[in-house]
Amino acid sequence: MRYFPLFADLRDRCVLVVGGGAVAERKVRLLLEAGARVRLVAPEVTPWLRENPAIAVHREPFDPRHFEGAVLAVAATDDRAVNAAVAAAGRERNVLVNVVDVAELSSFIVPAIVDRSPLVIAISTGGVAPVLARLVRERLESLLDGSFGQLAGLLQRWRARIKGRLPDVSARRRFYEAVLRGQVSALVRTNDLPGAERELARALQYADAPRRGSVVLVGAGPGDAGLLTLNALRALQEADVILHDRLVADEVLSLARRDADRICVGKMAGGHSVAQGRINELLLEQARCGRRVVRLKGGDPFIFGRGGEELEFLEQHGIPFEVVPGITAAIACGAYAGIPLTHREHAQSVRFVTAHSLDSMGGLDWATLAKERQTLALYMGVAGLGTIRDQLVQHGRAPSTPVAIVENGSRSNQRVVLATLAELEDAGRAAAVQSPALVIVGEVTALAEKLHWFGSAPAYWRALRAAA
């Protein structure tokens, strides 16, 4: 993050604007709305600038002495030399300067603004793509109607009373969250401000009632934070504590509330693991403390994620819960590798199978899994590639059946290795495949060569072997 975002109080403070054209006029209008005292320097100025009594106009060329007493400066001329001189004078005096549309000369950026005062949203691309910032602003303008300003004003008027009634920061945050998602907001949207005031007073009166903890079981998807659902994002923003798996991507965790506690409870083959019983105890402990708990699992919590076991435990202990599904690894890995899991010409069904250990694979119905015209998506199968190959071939699947190993599916370091079923173990070993990785078996995997669209192109095992 190159630019630090902040909102400056410019009331009755001097801001220097160099330039007298239409661009300078736009900047001056914005500064006056913020209560700044504007000192304008330019040989020629627009009529509006010249005739506005709130502006101290100096009809002369720029000189560094014009910086005296200024806390900010804006260079808005079409003369690069003058703009550069303003930027240099600002650096010498430790005054932040914005040179309009010239990021390399600027020490601060004026963002695109959505104004729902006292709610104000600023959008910036650091000066590299101002049109994109304006596009984002347009979208936000359509999403945020005028009621947001009224709601912010209502909360501003009640702020002191709310703080006095709820001195604890966490309790106050929970109260605001409940208000903003409840009846108060609904009444403001219908322009019933007296009703909103009454509802806010009622909510504040009962705000210290004991809070009941709860758990939200959330699917984090396979890695790409863009695959999170809106409900998952909401849960992360509301969480007091997050119990997350090891494979949950940092990009996903970064979307959570900054002050939420994070507890890693992931399992790693051959490494440190948190037993399932201990995870259940942590969920219960945190919920009984009245906290909003998010149990964040990679993929989908109900697909080989033990989500059902955890909910059964919570139900036995009377803890309320919700479930937010996620995109499971098979769906994402197939899509990001260009492998359709079903296809009219190749596969009329798809099976999700866990191959976590030799014991679990021993209980699988291999005869059914080896049938043709279906796709197999094998989770946690990296350690058992040889067993997968042997069992499928032994039960009738052709050794020439195309297969794919998708490592880190949907992430920036995704790799896809293509081979045949007979080559599966050798391909995985030679490519040094590591978890998380998904094995896909079936004719549809051959489509990855022409349908891949994300990351590097799939690598054929035969080509890798020839290159070696």
Second form
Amino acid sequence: MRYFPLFADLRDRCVLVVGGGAVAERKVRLLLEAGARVRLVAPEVTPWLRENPAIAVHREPFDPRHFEGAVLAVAATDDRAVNAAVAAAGRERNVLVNVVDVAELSSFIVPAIVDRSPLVIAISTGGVAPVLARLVRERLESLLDGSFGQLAGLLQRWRARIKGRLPDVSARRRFYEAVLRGQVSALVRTNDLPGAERELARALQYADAPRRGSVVLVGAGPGDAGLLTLNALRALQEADVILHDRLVADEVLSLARRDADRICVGKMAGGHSVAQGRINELLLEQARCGRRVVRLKGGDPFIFGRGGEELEFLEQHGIPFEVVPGITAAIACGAYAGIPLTHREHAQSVRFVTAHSLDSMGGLDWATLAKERQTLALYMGVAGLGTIRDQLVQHGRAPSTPVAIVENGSRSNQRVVLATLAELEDAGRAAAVQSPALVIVGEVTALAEKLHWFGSAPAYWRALRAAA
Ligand code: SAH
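Starting from the form predicted on its own, produce the coordinates for the form predicted together with ligand SAH.
Shown next: the complete complex, the earlier chain at its head.
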């Protein structure tokens, strides 16, 4: 390690800043935030520096005597000679000096920071790759939403009380872990600070009792892990146990906390596995053990995912829950196949329809679905392509309406088959389309011909037929 990282207490300490431009201004702002007394030396200074009463401005050239009483110094001029003189004077007096962006002349460097005070993260590459440091900072910025600062503030206020109640260090560590992974931080995230405070008080009171479990219903998206939300990622990393569908991609599961238990309760159309009642029971059992349960579902949990039913069950049993939406198959398949689901010239609305079974399709209002100028996104329809075609045509949709079948949308093995409504069943059969696949009906599907950008080019049913 080339530099020793530290956080300095500069409250009421004098810090010398040499330079009066925009760079100096940035450094001064930060120093003032940390409570430092700033002595600024420069013949020319910006209006903000000049007019700020908190800064002692010396409008004169730098002189080593300006170091008098300073614990740190920053050289922020664009004059190499002046910067070097500041560095030399600091070295002589054993005062640490940072020359902005010149590591060779600096005896300390200033990290990139993510500020969620009192939580502050400092990042440095030792001056070797500042752009990389900035990139890391951006990632952390997006990972740590504003609630982290509030959470840290809350713990700061409660620190003494927590220490009093739990004198044992490891008991205290366990308590903090539970608080940070559990309801308190969830409440802070939903901006309910009073609720978080109450929950923290309750948790502290029952600190020796078993912890209360909870469930996060998370949408895993269609497959591409890049389509997860930041909240989904966090839930996966906080989970004690994950109950997931078979539809959830391995790529997504690999982002979960390494030591979280995984239970596959997978259901795929046709191949029945764990019954819904049993899934509900499992959720309840796990949450009652005090665990943080993630119920992970393909796409969005509230779109043909039975998310609602599971939450109703949890609500009946008093288990607290949160929901993290995901990108549903229709949205993802449209985007990744180059099919805009609405388009001013072709479709003013889009419908998400389940075509799961003959039973469920029997209950659909086909007359409405067959109307022109709308897009249909049919989920779970692979086995019912013939029925979809017959019903739509019988109810008046033109047999020449363009359709698309998107198999494994957003995944590396995505396939898109284009055909007309009349050809839908034959096209599916010729291409041997497998689940998961989404059927899209409407003029917009023809746009895939020019707008496709991901994976292999769409296959045309006509070409498939010619090849056969
Ligand atoms: N809750 C999920 C849907 C569950 S129903 C969601 O919001 O996406 C399962 C059906 O979703 C599948 O039969 C298929 O029609 C569709 N589906 C899910 N993932 C898909 C994918 N990657 N590509 C194409 N269709 C998909």
